[in-house]
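For reference, the chain that follows is the form predicted alone, supplied as structure tokens.
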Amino acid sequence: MFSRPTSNSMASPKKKLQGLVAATITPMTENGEINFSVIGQYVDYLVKEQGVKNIFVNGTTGEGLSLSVSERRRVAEEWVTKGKDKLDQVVIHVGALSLKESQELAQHAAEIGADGIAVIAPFFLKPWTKDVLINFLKEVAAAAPALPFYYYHIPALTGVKIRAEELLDGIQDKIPTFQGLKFSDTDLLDFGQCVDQHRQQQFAFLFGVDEQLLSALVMGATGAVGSTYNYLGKKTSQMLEAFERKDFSLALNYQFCIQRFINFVVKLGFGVSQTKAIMTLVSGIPMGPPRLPLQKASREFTDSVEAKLKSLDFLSFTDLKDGKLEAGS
């Protein structure tokens, strides 16, 4: 069954990643740098508005890959000290081209309290093989040798076609840290394999396509990491609730009701530029632009988000704060 922690995990680093987690978006000045000084809001708007309290920092909604080494690791610092008897987990993406880059991100993500690790695939000069894929990652993983360490298997990006099941047979014996995989693709033949295959290993098996999340609940998911957790935590953990009730007709409405949104912006197109608009207008925390080359978010679209948000009840007119829609203008 999908469980949630439900007690403060930051002194017990080895804990498994579980339950609902955010993928942390990084919150930008117009001029592009880094907007540090709204991240303790952010992590009081995911606990206390949306009742999430696990998060993904740095990955591909938080732009890590378009972000320099000094930058990530200040970005890594603030969730931490920020979400320091707050969160329940903060887990860091290190996974970068240089093998030695990633080494250096895994050991300050160590030396700065962090629950737990996650890399992706190198997606330049690619791994082609299960083993060449598993050395890279140990190599990073033996890096902070004291955090759980997760595989992020993202491959519509990285272009690596590995099958996630594959990988984790024997991935123990080479990566001893390894608790689970942050599996992000449509793929659910392979998801579902890495459950029926590998679950006497315990693993967390981490899903991240968020309009997907109730049929990977149905073959054994016991978490989910995804962009939209932002700012439908509330109504994805409904969702959550009817399913582990048993009451998978309610479940099922919240699912359609969340695919109705996620379809909606996908058709107007929907990726992390846009993530950012629709945080910014839900939370009233502003999100900035995205660094190039994405492109900044349309009025047009943000306004057609926000009419769909309160169509489906997402929002009510008396959310939005004066002034959340400046952001996405």
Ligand SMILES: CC(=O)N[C@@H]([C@@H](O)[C@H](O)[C@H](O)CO)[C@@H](O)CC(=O)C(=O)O
Given for the second form:
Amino acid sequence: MFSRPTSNSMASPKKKLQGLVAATITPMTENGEINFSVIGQYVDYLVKEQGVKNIFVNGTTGEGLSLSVSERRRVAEEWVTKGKDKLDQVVIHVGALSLKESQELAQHAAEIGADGIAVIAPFFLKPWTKDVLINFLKEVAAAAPALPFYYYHIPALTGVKIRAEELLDGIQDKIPTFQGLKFSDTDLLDFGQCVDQHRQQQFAFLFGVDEQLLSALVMGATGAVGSTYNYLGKKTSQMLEAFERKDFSLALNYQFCIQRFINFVVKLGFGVSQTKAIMTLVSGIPMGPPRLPLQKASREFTDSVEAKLKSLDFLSFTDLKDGKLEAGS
Ligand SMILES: CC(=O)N[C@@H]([C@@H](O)[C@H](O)[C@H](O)CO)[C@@H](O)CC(=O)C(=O)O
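I would like to compare: after the form predicted alone, may I see the structure of the form predicted together with this ligand?
Time for the whole complex; same chain goes first.
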């Protein structure tokens, strides 16, 4: 079952997590059970069709907090097993309301040979100060002392508004395995200051608002974790490449094209359920419905997106001519 050897050594920075990281969907059957049978095919799709070799499992997109602990363990195992020799890094989100559950999942991630763990702030009984949040994160990180640890900042969903900049101040003294930040928020002042104040430390700064990634690259993002990289991975990579080449005008054109699609779905009502529907349409792999309390994407949504995808020749950027942005597509 477990595919990679475990290690008892302290976390070593090894390969830095960078570039695109797909926040994986948890495929489900029509009756709400996890559909493990398509995960192997999903890995191949990400690698071959989207060029994405890093994944973030059991996060928001993966409905991690809607799964039981035993399901989360099995999902993590399946991704690690199926990703062996194909994926570069598999990071498991192990955040939970219960510290014990989070520690169990962290330890399990280490046992199965995952490449890192990430944790959100607990969001029912909440930590109200930086020190309390750090103490919680530290206890989880200590359960997997050989794994790189990432803090997953998503204040709009957790309701924990402690600024990331504040949290990062002195974090490695408390959490020696701290390796980076997954920043799913639009506050670029906070994000920029995280980068600015930790330039020497080689942290990974992973941005999580896909439609604004270019702005975060300017601010110093070293990578990105997001739902759209499941089906827009290749296109977003083109934006990253243009940015690397300092062709900012082309990079902006790519970002605008990506925004047009995201804006289209946002106007229809966009979230995890709709991500499942889009991914099913684009990849042909059945992602199934979400689990309650989420509702399946409507037929109207799926039909509109299908028509849009056809008109775009699925985001082939045919509307991007000679590096110029054409309006209205
Ligand atoms: C709130 C939310 O789901 N944000 C997404 C984005 O990728 C988002 O879907 C995208 O920017 C479109 O708005 C990611 O940050 C979530 C994520 O990385 C995860 O699933 O853990």
